[in-house]
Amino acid sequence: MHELSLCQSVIETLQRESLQHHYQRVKRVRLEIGPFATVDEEALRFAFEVARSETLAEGAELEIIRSEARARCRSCSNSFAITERFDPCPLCASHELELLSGEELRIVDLQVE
């Protein structure tokens, strides 16, 4: 399961920044997850409970904002939102697309004491 090496990932990022920032405990946490990410939310969820224990996001909540995808067409240069990797344009129907978001996963912000 990827999902705990991410959440592993996302606890280090925070033991990191507590340590520049001088905080001692997260009691929040905001994620933002492109629909692209592939991650299951329920399987992150279930890894974060696991990856804080015994850190200092030990009880902190997991928020999870999904994004939306968004593309911009190389034919005509119109950017527009995606639900599919391969959805056409709407503008010319070209599939000859340039991800601009999707694939993200990334802490949004904190609830830190």
The other form holds:
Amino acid sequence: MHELSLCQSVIETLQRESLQHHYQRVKRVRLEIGPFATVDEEALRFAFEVARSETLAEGAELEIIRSEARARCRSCSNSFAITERFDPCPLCASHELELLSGEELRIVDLQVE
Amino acid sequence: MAEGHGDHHHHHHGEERLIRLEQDILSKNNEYAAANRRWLSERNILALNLLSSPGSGKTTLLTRTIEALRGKLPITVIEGDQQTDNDAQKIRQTGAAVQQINTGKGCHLDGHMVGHALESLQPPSGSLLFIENVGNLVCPAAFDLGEAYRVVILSVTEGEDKPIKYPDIFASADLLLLNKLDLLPHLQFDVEQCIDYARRVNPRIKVLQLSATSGEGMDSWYQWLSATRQLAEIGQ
Ligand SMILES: Nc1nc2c(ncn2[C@@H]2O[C@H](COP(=O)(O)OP(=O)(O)OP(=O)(O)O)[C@@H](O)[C@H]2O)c(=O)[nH]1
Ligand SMILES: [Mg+2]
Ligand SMILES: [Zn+2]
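Now that we've seen the form predicted alone, could you pull up the form predicted together with its partner chain?
Next comes the full complex, this chain leading.
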């Protein structure tokens, strides 16, 4: 359940940014989560509800964008989408892959007032 | 669109707008980790982050390693546990300096906690620092502590499919220690299959097989430590 500490750092970021961007309330937060970000979406949603209470994001909606994981094969240079870390290259079956994306754990944007 | 400073005069209370942040959620942790890494490298300290599920043998490996390397290499330890300082006491009995971190409900160490532990522990220059993470094969993977290398310990009693069931932690590790080798005769554990799974998830992972209780295979671990330290020194 490190999802709670992730959500707490999201809230801390919202608080920090409110000083710079001058807003009082956050209505919606959009996060981008890669399939290999070590995050369980359900746990994250639950943790967000806990973390947002009695903060400037009280009641804020959480929107999650699931990004796609892509890899490049070191053997044949093919690049492709993968669903598991242990997927082989679909062309040459090699596991010598370089991960291009899939570990994203980002705050994309905020709807504020 | 992103908004800069000085635009607040235009925003009245209740006016909704979109702010583009594009910020890594772990950026704060990564800043703490980077500060730790700088602090450690200035003092030529080699830090290793030890990760495993509960009971794989992290503390047993550490006490044996400290005893074997006594007089050869100064070693200090940061112990992460949710509760108790049992492990810290075991380390202290070997004579090594140790700093306990109790995470309470927290399931992992983070860069901030380790920064504070470094301040109290004050590991000596040129030493080896082991950070025993909270026993957990999932959550600690996401949190950089400022370590030079990640060592994941898997004991043969846990089943050979763990690298593909918990791929994130194996993908981020530099070294896999396959522990409790002495128990192999009593189990159906396919060592080759396990290593193959680990390499599918992480083609660059190095694997050593050992038993922290019988001592079998421990020499290759000590050799890895000494080679890694020499590499770190050359890198200075
Ligand atoms: N047979 C055998 N038992 C071992 C070996 N290494 C550790 N153990 C036993 O496994 C149990 C757990 O070992 P610990 O060293 O406490 O494991 P740990 O990973 O530090 O556990 P946590 O800190 O609770 O996550 C103890 O009873 C150890 O004696 C080994 O190589 N062989
Ligand atoms: Mg332990
Ligand atoms: Zn290929």
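Take the two forms, find the largest set of C-alpha atoms that superpose within 1.5 Å, and that set is the rigid core. Numbering follows the first chain given and starts at 1. Since the structure is predicted, the reported quantities are computational estimates derived from the model, not experimental observations.
Once both forms are fitted on their rigid core, the CA atom of C92 lies 2 Å or more apart between these two forms.
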